[in-house]
Amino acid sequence: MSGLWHNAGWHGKAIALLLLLAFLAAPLVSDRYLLSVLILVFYFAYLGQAWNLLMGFAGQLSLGHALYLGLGAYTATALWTLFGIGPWIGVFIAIPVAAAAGMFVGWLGWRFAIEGVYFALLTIAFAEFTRIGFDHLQITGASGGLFLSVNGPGADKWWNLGGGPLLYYYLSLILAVGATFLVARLRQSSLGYRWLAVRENPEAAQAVGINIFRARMIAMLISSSMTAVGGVFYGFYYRNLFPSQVFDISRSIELILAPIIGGLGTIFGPVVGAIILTPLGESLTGLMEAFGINAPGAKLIFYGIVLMIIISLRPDGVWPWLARHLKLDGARK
């Protein structure tokens, strides 16, 4: 990250600091609705970084990341609901649960040379299988959903993530900034260069001694673990979970759009993509509610249209083009 900061130039550093200060001060001038939109921006930026690490850096297409999101969410919320174990402890149990699932999917796919679109189908299959399983798992409410009580002992305390939107705002901001720093550090590490070599030419990478299977498994381990943390945030922020929503393929698609629109394989692409896409989607939802229109799939159709426009105009994503115009050449990738 230090190299990225050094190469950004004075104007790049000034823009970054001004944006960070603006986000830190935003709750002072924002109403509750704007605060909720910003929370979603940071949330999708964080999840976009997690997925981008696997696809953008290691070149492995996953369309089933809702699996790790759902496992993280259900593990932490079930621990709180059934045993009173708070989220700050539950997250350290949710991470290995989701990571184990990710490692199994990765091992099954890469050990048997399942590549490309077939690996993507494998990830979808595991997410769907888990969704069906949780639809019949009575201990977590089955298809009827799992609901977090807001009136139980300690449920309103910040250490149980029971605070108001301000708590979730700063927590989501910390997650987004922390993920960006982590991804930037990994990108410039020897591991990051091995990922890029595996992504660009696996045969050549193997020929120079890179263990392709190990590099991919590490990427899956980190990506699924990060996604599980996002799942814990999701569960306690919305305070209800339904298998048909949290494990659905539409959830996986939703979290991969920001890095694709912002710039796949770049450090700041997921952040820029989330800043562009999330307010547009929420504005569409608000307009539909104002006019009394009930069209559940309208947001996904809208996302698809935006995606087609961006791919047509900026195939590499918005961030490389934006960085070039802001003369941030050192931070373009």
Contents of the next structure:
Amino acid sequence: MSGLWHNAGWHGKAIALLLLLAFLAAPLVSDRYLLSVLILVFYFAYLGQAWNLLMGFAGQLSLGHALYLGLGAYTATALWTLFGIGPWIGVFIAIPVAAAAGMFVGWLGWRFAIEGVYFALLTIAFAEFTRIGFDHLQITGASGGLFLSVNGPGADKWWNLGGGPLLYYYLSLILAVGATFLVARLRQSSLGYRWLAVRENPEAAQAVGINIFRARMIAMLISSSMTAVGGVFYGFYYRNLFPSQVFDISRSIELILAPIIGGLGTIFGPVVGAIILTPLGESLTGLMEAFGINAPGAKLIFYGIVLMIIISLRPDGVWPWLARHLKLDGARK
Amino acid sequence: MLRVENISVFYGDAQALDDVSLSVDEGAIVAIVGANGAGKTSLIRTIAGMHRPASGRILFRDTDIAGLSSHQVCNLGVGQVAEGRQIFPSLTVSENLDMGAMLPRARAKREQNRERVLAMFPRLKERIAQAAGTLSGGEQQMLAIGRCLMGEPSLIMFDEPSLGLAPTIVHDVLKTIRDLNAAGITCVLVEQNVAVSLKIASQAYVLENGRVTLSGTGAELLADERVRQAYLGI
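Show the form predicted in complex with its partner chain, please, because up to now only the form predicted alone has appeared in this conversation.
Expanding to the full complex; the earlier chain stays at the top.
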């Protein structure tokens, strides 16, 4: 990030700082509803960064990130409801659980040369297996769901991720900003260059002696770990978990939209994509409620339409185009 | 320096190489010629660790490298300039060169090697910040060779380096190979341009349907009646 920061022009720095300040100060002027929308913006920006690391940088399409999201969410919430282990500790157990699943999927795919669209199918299959498994796992409530009590001992304390939206607001902001810093740093590292090499031309990457299996596995490790953290956030924010919801393919799909719309393989693409898409989707939900229309799935259809429009207008995503127009030199980043 | 002993390679049921043996002496240019589908690229890829031979040994400086993975083979000093100018098109020339120096053996001498490569290919220096995909075919081949040199190889395998290049550029590429050889790098050259490659080779092998059918010095093969008929059309 330091390199990126020094390379950015003064107006790039000014925009970044202003935006950050605006987000920091937003709770002073916004109501609960606006805060909840912003929380979702940051949440999708964060998950978008995690997914983009694997797809945008290492070039591996995962359509099953709900697996890591769900495992992260279930591990931490189950530890809390069953053993009273708080999320700040639980997250460090959730990460290895999801990362182990990620490593297994990656190993299976890349060791046996299951590439491209077949790899994507593999990731869907594992998310689906796990959903069905959790539907029958009695200890976490099976298909009936897992609920976090709101008024158990210590449940309302911040160290157990209880309390109001303000906590979740700043937590999600920290996650999104932190992930952006991390991705920017990785992009500049030799590992980041290895990922680009593997994405651009695996054959040539092999010819120059890059261990492409290892590069992909590291991308998967970081991506699934980050997604697990997002899952812990999801579990404690919504305070209820159903396998049919958290492991559903629509979870996997909705978290890849922001980076695709913002710009695959760019550092700010997932952030820009989340800022554009999430408020649109939430206003649609709001409008439909106002008109008393009950159409589940309408949001996904709407996302699909937005995706088609943006991809046909800006195939590289919005961020590279935006960066050019704002005269920021980070267009490639 | 490199000895391939009786290797056989299969893709599923199809046999690509059948009991192939050859040896490459230190400082030599060894040409491998043959028609399309004769197994030349399979041979190079097998030596490079991208395919595992079903049987046989590959000795590089007396260590068996058959079964090592490609990054391990690279790090022993076996470089490869793959067929079809395999560059990273959206990365800059500079970044492409750096990719060649990711190997542990070459990391410390990166700056030194970069200067050496840029002195050797001034055109790359002029285009150092350009995306590699915007280079001409000849320049891309120079970049692929330069990137390989960044890894400090002691042996380089060139797979069809003149493929799709204009005749004057082909000449430049072959001159580059001779220069590298004069600088002490052992070269394995796979070429469809049989006449030219036999001319510069000290030792040569003819591959047909995955088998070595003929071998000798470059001059011997150039004079061989069968080679002249099959590959030179004389």
